[in-house]
Every structure is written in structure tokens, then in C-alpha cells.
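Starting off, we have a lone chain in the form predicted on its own, written out as C-alpha cells.
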Amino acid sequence: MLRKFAVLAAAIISMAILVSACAKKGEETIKIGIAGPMTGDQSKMGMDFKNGVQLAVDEWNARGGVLGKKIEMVVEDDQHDPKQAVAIANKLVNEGVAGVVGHFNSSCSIPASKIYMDGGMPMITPATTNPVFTEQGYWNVFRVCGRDDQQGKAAALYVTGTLKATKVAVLHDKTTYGQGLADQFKSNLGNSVEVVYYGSVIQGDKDFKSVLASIKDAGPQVLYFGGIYPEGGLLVKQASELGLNPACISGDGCIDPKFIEIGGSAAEGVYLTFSPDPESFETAKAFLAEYHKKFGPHGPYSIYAYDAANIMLKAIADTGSTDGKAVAEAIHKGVFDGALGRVEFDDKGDNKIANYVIWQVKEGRFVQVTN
């Protein structure tokens, strides 16, 4: 019997200190969540939201961290699922992480939100483009990115003033990104522009030829897709293939090497708006220059990502604390200089300093070709 009680105490005391030491470590580090879609069709942009994290918390690491403690990525794939980002959302809440760099989609950041905001935690998103994200009034939300306001308005001025467009065809992914910047380039079309065809095709489907086909018959000088790169590579090719060749312009949601890998030849020519050439900024070029050693080529966000955490963190170390409202206060107030140059936010949580430009695929590369 009492080889027995000694064996359990030993047991209990093993476990005690294990407890401990998890508890330890637990708080010798501070947690930063990372959201975005990790796998599926879309994980290209989710890695690069990992990797633009990854090499901002290495270099903070490498400096001793923050607050005197190690920084440690959480990282959730919510696989641009509305539904699944809820769920990760209550996860990364539940984890007690300081502040989350994410969500890609603005189908999930816009519900996650309101996971982050109820759980006390600021959020930033890279790439979330929807007015809609900082217009619900919460105080945690951020975007270093602007808004498809901003962007819709600059491909129609484009449509408008430069292809001098008089017959538009619009179509969307049904996506709150998707639609939400379709509707916006058609709101600034104008009068002297006629809208042919508007209407969707289904995220995730393949064929698109019937609606391609109805378009074909409208006569549109240009066609306008708001959606993201694994539809509209395969809409510019499928259209191609039927003899529809009109100019066609879309969004951030395509201007990845992927869109003109699905796309083929088909993919050049087309227009898609995005912000200025991070390669002309003299301050984003020690960043570059270390994600291509460690990752490769930079994704459109990689750099958006970086910045974002890198914000996150200094508002953590300038505050001295994790606690969310006091992080979030210091971000609206801060001046913070990044990758991308000067980030300033406005009450919303909007970046002060957003612009679009035009960009189009020209021998197999995006190259801007508006300042």
C-alpha cells in the first residue's frame, strides 16, 4: 500500500510540475494570431500572410521580443469559410492571444470581428477591402490596406477616362468582397457608360461558358469581374475560348501569379487594380530583400502582412501591455513607419494613406502602369 501512495505522489508531483512548467512557458511568450485561408484554392494568399508575419515576428525575436518575452504565431486556416472563421475566431480568443493579423476574406473578417471585439482582442487586417469592415463601429478593428470604395472608383475612372468605355459587363462572385467591389465600380461608372450585363457565377465552380455565352451576346467593350484569382483566371480563359474579347478588368482579389497561371494566355491584357509597386519604395526594400532569401517571391499581401504585425507589436511594446483596448488606443493614435511607408489610422480604423493604381499583365507579369 504505501509503495502504491509513493508511486501516485511521485505521479502527482510529475504532474504538478508540468503544469507548471507549460504555465511558464505559457507566460514567457506573447501570442499573435494569424487568420487566413492556409489551405484550399486560396492558400496562396493565406501563406503569404503567414510568411509576411513570420519574417516581422523573426526580426522582433531576434531583438529580444516584446515586453521581455519571445513572440509565439498561432496560426488558423479559416479556408475562406465565413462559418470557420467564427469558429477560429472563439478559438484565438479562448487561446488568449494579444492581437490577430487577419482574416483575408471580408466574408470572414467582417463576422470574426465581432468575435475579436466581444473577446477584447484588436484585429488587423492586411487585406480585407470592404467598406463594410470599418463602418460597424468597433473599436478593435484596423486595415493597413484601403478600401474597394477607393478601388472600384479607380477601375471605373479607368474604364471611363483612359479605354473610353461605353458598353460594360459586370460580374461577381456573390462573395462580400466580390460583389461589394463589382457594385462599387458600377455605382462610379457614370451616366454616359451602359451597364449591358450584370450579374454572378458561383465561387468554386468551374465552367462558366453559359454566362459567358449570355455576355457574348450583350456586345460589351469591356467586362469587369469582382471575385478572386481561381474564377477569374478560368473566366478570362473560358472567354477566350468562346471568342469573347473584351478588355477585361478586375481586382485585388487577382493580381497573384496564380490568376495568370490558371488564366494562360488569356490572362494577358487584362487590367486589375492594386496599390503602388512595393519595388519603387526605398523602405520596402530591406524586406524584400529578406522575404525573397527566405520564402521566394512576395505575394501581393506578404508586405501588407508584414507591416500589419510589425504595428501589432510596437503598439503592444509602446503600451507595455496586451491588454486589447489599451493596444488598440495606441494604434489610432500612433504614427507608425513600415514596409510600405507612413501608416496613420483614422477613427474607423481605416489606413489614412491608401491608394490604387492600375496595373495590367504584359508578357506574362502584372506591371503598373498608372501612377
The other form holds:
Amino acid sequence: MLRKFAVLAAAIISMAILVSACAKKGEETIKIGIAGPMTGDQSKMGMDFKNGVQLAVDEWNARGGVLGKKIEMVVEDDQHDPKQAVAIANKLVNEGVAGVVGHFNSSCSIPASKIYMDGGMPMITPATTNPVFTEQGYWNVFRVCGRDDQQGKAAALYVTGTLKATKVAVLHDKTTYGQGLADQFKSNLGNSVEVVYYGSVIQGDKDFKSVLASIKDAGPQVLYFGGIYPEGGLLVKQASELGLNPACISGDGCIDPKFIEIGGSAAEGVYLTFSPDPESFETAKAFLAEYHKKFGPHGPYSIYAYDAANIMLKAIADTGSTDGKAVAEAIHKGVFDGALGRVEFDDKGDNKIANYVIWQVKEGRFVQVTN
Amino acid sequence: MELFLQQIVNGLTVGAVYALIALGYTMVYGILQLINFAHGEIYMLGAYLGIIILAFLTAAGLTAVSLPLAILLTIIAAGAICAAYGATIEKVAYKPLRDAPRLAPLISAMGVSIFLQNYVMLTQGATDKVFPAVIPAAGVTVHGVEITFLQIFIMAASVVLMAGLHLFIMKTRMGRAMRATALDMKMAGLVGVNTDSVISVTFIVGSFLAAVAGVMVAMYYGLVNFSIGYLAGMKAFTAAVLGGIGNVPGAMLGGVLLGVLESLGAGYLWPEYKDAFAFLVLVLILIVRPQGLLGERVPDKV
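Next up, the form predicted together with its partner chain. The previous block was the form predicted on its own.
Let us now look at the entire complex, which starts with that chain.
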């Protein structure tokens, strides 16, 4: 009995030493949390986040860090699962990070934002586009990207104006992002367009032929998909196998090279709504060159993650503290010139300058087709 | 009518794959009364091996010379490697527990399943793997129904494999030994059947079929990740129960029925509940006819 107790006591003491050692180490750095899908089918997006933030943090550290301390990245994986997002949000709060860059999915960012607010820390998402995120009235939320009401409208205008379609099918993946975007698109179509099919697929499924066969039967000229590239790529591929060849249009969740890789030749000609090509920005040249040298080709949201991290760090430097409220205040008021150009936030935390243009897959690449 | 036929064709393709995987569940259950939860992971391994081997053959230039030969080689090689996996798993994880309480090998099976998933995730990465685009998406149109050559191949290969399995069980010496072992393992051992080798052969055959299913699915969807074995395994298990677990023709019937039911349900009712149909069928079958459509014995384990 006594021996058991001694072993237990020794274990507790050694754990306590470990914990205190961690706490000591933490005081010397300022921690920035990075949250997104780091594993699983959407891990490409998470890695783009991580690399973008890494680049910003490396640059700051090379200049001596922030507030005289080195910056440390705390990368957490939400597996694009809302439950996991809440768990890692709590973890990041306990870890005492100064702010969070993330998450990717709307379904993750929205529940996590409450936890960061309660923990008193700002979050800047590079990619969450669902309007609800900034409509909750939280003081701590910011997004560098645009909103789905802008994005859905841009797609709807293109479908009615340029493609002149009258019969449209709308599909989504039942996630906060996918369904939100699809509904924004649908509500912006106007009276001249008939929605001949509206339905959803299961995220993570691989076989969409049943729903596509029903869509084929409805005979749409345009198929809209609100969702992410693994399902998007398979949808266009299986649609063409079924002889269903409408104009396909989707949102920023599909604008990734993996979409073309999965969709193969069927991805050719697919339209996507996204912000303008950073390769045409004078401000993005240095970022892109450095990113390509370090990590290879950039993903759609690499540059947003980079700017989000820079905004967070600049606000901390300007405030002179890591107090969450003060930092959020500085982000609200600040004017930030980053790789995307100028970024300013409104009272809700939306980027004032974001806009959406139409892209298209041409010869295996994404090309901007409207201005 | 075209739409209906199209849904049937799509359902038959998926159902053929379910049936191939279900055979492994049902054969193992028939002999050991063990539900081999690691079986879905064998299918996942087959899909990965298919990608790796075909990429290798493409690099070696064989795909350009003869695509059918390359695909055949891929299927046989992936099947052989997975058969080895299956036999090894049986030796390592189930054989030492053969006399243990029934729950022990079941938990061991779950352990193997978790191990294999994580092993593939760590060695192959957590991201989706895309199947090399060597198979043309071409097909034929019959009365407005689009059938790709790959779908025809999947259905034909499944029929050939199932017919082969039926002949193997019914006409060969080993098949007779398997049937004897399934009826009464102790008695079969007493009359001179080497039950250990019968069990090994069962795992080898079941794993081979699952691997073939994996390679074909990888070709069909062109996308593979380490977690596909879970859902496919669950569906195939449902198919095996639907047909009557332990019953080989039952697994074939169950798989095909499940594929068609899913396809029709998703096509005509609610596509977002596609996976739910499979498990709704499982619940109904367990309530109304627990022994399954063709089953004789009531599954009293698990």
C-alpha cells in the first residue's frame, strides 16, 4: 500500500515539474494559435494556412519578434469537425495564445468564436465566408476574406447575366458553409430562373450518381454546388460520366488544384467565385516568391493566412500588450497594408474591401475571367 | 424509366462491391462465428495498393503498352498482398484467442482495425490520394442509360469472382472442408480436416475479394483515403446480415440488394439520407427476420 502511494506521489510530482517547466518556457514567447483541418480530406487547406502563417511568423522573428519576445506557433487540427473545433478552441484558450488565425470551415469558426470570445482573445479567419460568423455581434471576430452573401450574389449574377440560364439545379453539402452559400446563390437568382432541383449530398461520400441521375432528369442548364473540393471534384467527374454536362459553378471551397486533380478532364470549364487573382497584385509579389521558394505552389488561402497573421502581430505590436480586448480594438481601428493590398475592418469585423470575381478552369488551371 | 434504369445500374455497381466485401465477413462468421471488424481495412489497403501498384506499372511503361494487362496485374498483386495481410492478422490477432471468450477476438478485431487505419495514415499521409488518371471515363449509352466501361468491368468481375467462389466452395476438396468446418469445427477436426489451414484459407480468400473490391472502387471514384474502410465495412456487414450472416449466396444477394436500395432511396427520396437507408435496412431485418433473407442460423454473437 505504502509502495503504491509512493509511486503515485512520485508520478504526480514529476508531472507537476513537467507542467511548471512548460509554463516557464511559455513566458518567453508570444503564442499564436493556428486552427484548421490539418488532417483528413481537407487537409490541403489547413496546410496552406499553416504555411502562410509560418512565413509571417518567420519574418517577424527575423526582425526580433514582437514586444521583444519570439513568436511561437501553436498548430491545432479541427478535422473540419465542429465538435473537434470546440475542443481545440478550449485547448488554445488554456494554452494562453494571444490570438488565433483560423478556422477554415464556417461550421468550425462559428462555434469556436464563442469560446475565443469567452477566453478573451481575438480570432482572424482567413477563409470563413458564412455571414453568421460576423453577424453574431462578437467583439473578437474578424475575417480577411469576403462573405457568402457577396459570393452567392456574384455567382447568381453571372448565371443570369452572362450564362443567361433559365433552369438551374442547386446542390450543397449540408454544412454551414455549403448550405449557406447555396441558399445565398438561390435567393439571388431572381424570378426569371427556375430552380429545377435543390438538394444536398453527404460530406465525405464518394458516390453521387443517384442524385446526379435525378438532376439529369430535371434537365438544368447550370449546376451550382455549395461545398468543398473533394465532393466538388467527384460531382463534376460523375456528372460527366452520366452524360450530364451543364455549366457547373461553385464557390471558393472548390478553388484548389486538388479539385482539378480529382475531377480530371470533367473539371475543365467549371466556373468558380473567388476574390481576384493575387498574382496580379503588385503587393503580393514578394510574398508569392518567398512562399514558392519555401513551400511550393500557393493555395487559394495561403495569402489570406499570411495577411491575417501579420494583422494580428501588428495589432499586438501597436497595442504593446497581448490583452485580447485591446488587440481587437486595434484591429478594428487599424489600416493594414499587406500582400492582398489594403485591409480595413468594419464594426462587425468584415473586410471592407473584399469582392468576388468569376474564375474558370482552363487547361487544368484556374484562370480569372471577369474583373 | 430511363432514370429508374440509371439508378439500378449505379446501384448494381456499388452493390457488387458491397457483395465482394460482405463475402469476407460472412465466410469468417460462418466458420469462426467472429465478426472480423478489420475486414473493411483490408478493403482500404487494397485501394491504396491499387494506386501504388498501378503508379508503379505506369512508371515502368506497362500501362501504355496494355491497359487491361496492367489493371489485371494490379488487381492480382493487390489481392495477393492483402491475402497475406488477412492470413497474418488471423495468425497474430485471432488464433491466440480461439478458445477465449467470444468478446475477446471481437475486441482484438477492432484493435487491428484501428491499428491498420493509423498505420496507413502515418505511412501514406492523411490527405486524399487521387488514382492515376489512366482509365478513360468512356462508356456506352443504352436507351438513354449511361454505363461506363468501368461499371461494366466492376459488375462482370464481381460476377466472375462470385461464381468462382461458389465453385470453389461446392466443388473442391478445400471447399468441402470449409463447409464441414462451418457446420462443426470440432467434428471436422476429428474426421481429419485440418481446421487451422481451412481458417487460413478462409481469411486469404475473403481478403483477396475485399482487395479486389478496393482496387475497383479506387478506379471507379478515383479518390482514396485511410478512413474509407470504416463505412464500406459497415455497409458490407449490413449486406452480410441482410442476406443472412454465415451464408455465402446470402452475402451476394444482400450486397446487391443494399446497393440498389441505397441508389433508389438517394435518387427518389432524400439523397442526404443515403447512408441511413443501409442502416435502416439493418434494423428492419434484425427485427423482422433476424436470420437474414437466406440465413438459417440466428446470429447469437455480438
